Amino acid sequence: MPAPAGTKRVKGKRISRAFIIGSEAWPLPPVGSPQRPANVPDDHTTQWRVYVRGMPGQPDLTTWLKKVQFKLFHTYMNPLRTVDNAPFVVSETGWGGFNVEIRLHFNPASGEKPQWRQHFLQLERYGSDEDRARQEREGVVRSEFVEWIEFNEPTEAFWDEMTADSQWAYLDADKTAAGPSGAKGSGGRGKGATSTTGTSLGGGTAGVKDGKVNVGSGTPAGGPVGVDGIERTSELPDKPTDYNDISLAMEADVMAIIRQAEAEIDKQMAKELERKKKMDEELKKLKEDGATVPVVEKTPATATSERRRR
């Protein structure tokens, strides 16, 4: 029976996307200050936001991500917050950090069930002395991590969307806004952009290294994070970059190691088969000659020694 329309899978294909889950926190003005937001409890010391955003320079996040749910600490009013459109961000105030459970809802064309992620809401300065000094100087604590999502054998409809040129449209909008000089103007980001979500409040966003976004690396806000030279494709790049080791070259190296191991196994198996063949020939010759294997009778001393060893 053929698969229902829209559910047929593209065999042997896989699409991967990197994205960022992060949070930013900065001190609230003291109680009584005219700059302090209204209706904020007196014991709240920090304003924060938690978000899911795409990697700058990568395909439009909303091609595959359609809704995000953030589950906050139970003391917050309406702790389960649902964001139906980008930017996927929730802003609140508080006094302590906690784990935020994040549920990712995919494009219905993918036919995939939602997946959970978790992010710790970091309100206090952390990291090395240099990182802490930078956070204090910038007035913001930023904690971001690069996550990966893989769609194995996607549906045909989803494959078409994930390989369409339209998912790069927001980058063209950025270039238009930047103008001929390359300096970005006041124009907004294109479809699927995260606006100010996840950008730096202190003049720098995070740089990606070892799967983690480094705190306040000084890259201009909204600028690319390790995307130079990344080809617009869902296929693996030819060579690894400073920000991503996964590539065709790495795949080739791994396959070479596997083939070498297989060759060694085949070599050892051939030796064992040859050894067995020789033993079978010797046994056959012994039988033809009528020879018997001598049985060594155990003397009382030998039996006693064996019992002691046991």
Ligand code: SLL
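Residue numbers count along the first chain shown, from 1. Whichever C-alpha set is largest while still superposing within 1.5 Å between the two forms counts as the rigid core. From a predicted model like this one, the values you see are computed outputs, not experimental measurements. Compared with the form predicted together with this ligand:
Annotation: Cα of Leu273 displaced by at least 2 Å between the two forms, core superposition. When the rigid core is held fixed, the Cα atom of Glu282 travels 2 angstroms or more between the two forms.
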Contents of the next structure:
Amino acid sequence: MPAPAGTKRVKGKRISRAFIIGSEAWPLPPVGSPQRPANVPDDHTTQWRVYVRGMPGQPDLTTWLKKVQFKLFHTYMNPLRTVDNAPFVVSETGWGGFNVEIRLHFNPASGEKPQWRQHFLQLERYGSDEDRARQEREGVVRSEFVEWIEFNEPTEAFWDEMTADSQWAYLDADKTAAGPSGAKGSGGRGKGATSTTGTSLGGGTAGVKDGKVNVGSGTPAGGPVGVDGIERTSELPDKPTDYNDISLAMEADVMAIIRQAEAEIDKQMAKELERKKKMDEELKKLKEDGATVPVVEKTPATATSERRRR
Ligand code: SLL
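So that was the form predicted alone. Now I'd like the form predicted together with this ligand, please.
What follows is the whole complex; the chain from before opens it.
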């Protein structure tokens, strides 16, 4: 029986996308300061935002990501915050960090159920002495991770969308207007948070842990692809200024991901070489035994040779 229209899957295909889940935190002006936003409880010390956004220079994440729900600590008013359109960001104030549960809702054409991710809202400075000094200097604590999503045997309709050239259109559109995956930052950014000239705020070098790559550096929410008033470009600049040094930092992070993949390939190669070595040894033994030398080029080594010898 043929599959119902719209649910037919593309066999043997898989589409993976990298994206970023992160948070930024910066101090609130003290109680009594005219700069302190109104209606903020006195015990709140920090402004923060948590976000899901695309990787710079990658296809528009709104092709697959349609809605994000952020589940905040239960004492917050309306702790389940739903963001129906990009930028997928929630801005708040508070006094302590906690785990934000993040529910990703996919393009209905994908036929996929929502998925959960977690992000620890890091308010305190962290990392090496150097990292902490930089966070202090720049006035913002940023914690970002590269996440991956995989669509196995996508539906045909979804496959078409995920392979369409139009997914890159936002890179050009962003030069004149906020792009679909850019984070506009509804809560505004703290005074200190506007300085992002340094290359890295947290992790420095990207490290891979539990399938997540800690970016820890560079790109503010929306980064080069959509902070209001910032020139957008898909090119990697060679001269660092606010924001564009971030592209280079991000490139380094992507390189780290690629290097990890290369390491995996090296491992597989080493295994193959080991297998070949065993085969050669078997062959040598066979020759020494005076047996007729079989054509072993394509033969799975050990078992076959063993059997022949008996
Ligand atoms: C814990 N990590 O697990 C702590 C919880 C909660 C932080 C931290 C204010 C919330 C509000 C705020 O920052 N809470 O005003 O509702 O126990």
